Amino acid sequence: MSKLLTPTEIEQELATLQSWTQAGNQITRTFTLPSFPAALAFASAVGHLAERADHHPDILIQYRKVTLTLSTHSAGGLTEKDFHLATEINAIA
């Protein structure tokens, strides 16, 4: 099981991530894409990253917007897995 991060560690990790915010024991970011098909393609690409990492975000698609929410449910909060996947997602955005 992954170790929960402390509030200080979470703050440090968030400082390195563009546009992700914390809401309770999860982090979230909304991406705006140029079209609905682009939003679907982005969500699919995120799905492939998540499957490879065996760590799956909640994905909400609203027309051109894709909102991703990350939390390590098995650990009950935020772990390094969340921030690693968020970094990978930012790299493909």
The other form holds:
There are 2 protein chains.
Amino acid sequence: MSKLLTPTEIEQELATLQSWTQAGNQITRTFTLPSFPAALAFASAVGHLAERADHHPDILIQYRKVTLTLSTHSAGGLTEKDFHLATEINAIA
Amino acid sequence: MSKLLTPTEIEQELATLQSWTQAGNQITRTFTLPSFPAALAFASAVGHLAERADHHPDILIQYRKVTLTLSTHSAGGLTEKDFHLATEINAIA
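Alternative state: the form predicted in complex with another copy of the chain, after the form predicted on its own:
And the full complex, kicking off with our chain again.
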């Protein structure tokens, strides 16, 4: 079971996590891809990482934009799992 | 350029389109798949149909649920294109 991060810990994590922002109990980032097929392929790649981590962001595809939203629902907020997966996603963006 | 449907036409279309509902200028349906990988694969299949039709729904993947939202933004509301693609999507669900 992942431990909820404190507001200070969340701030520290966000400081090193490029382009993600906090929205309440979640972190979110929108990626703009060159095309709709590229957006789909990116969503699929994110899905691969999510399945490997057994941690699943909400994935919203709007034409060539992909918005990811991460939270640890079982813990009721943000945990290391969210920042770990967000870092992995940034690495493939 | 697709022609906006009248409220009566929209009602008629919805009457024969299983499980989609109207929400303002859009139609929407949520599909529940057996798993997250299945949800991703379904989103990808929807994306193929969307690309073929050059008409792109918003696709929201939340674990094993996929919510599709269709509207013809260029026309400012619902057109035949939306109902045509929704019918195609139902056929692969």
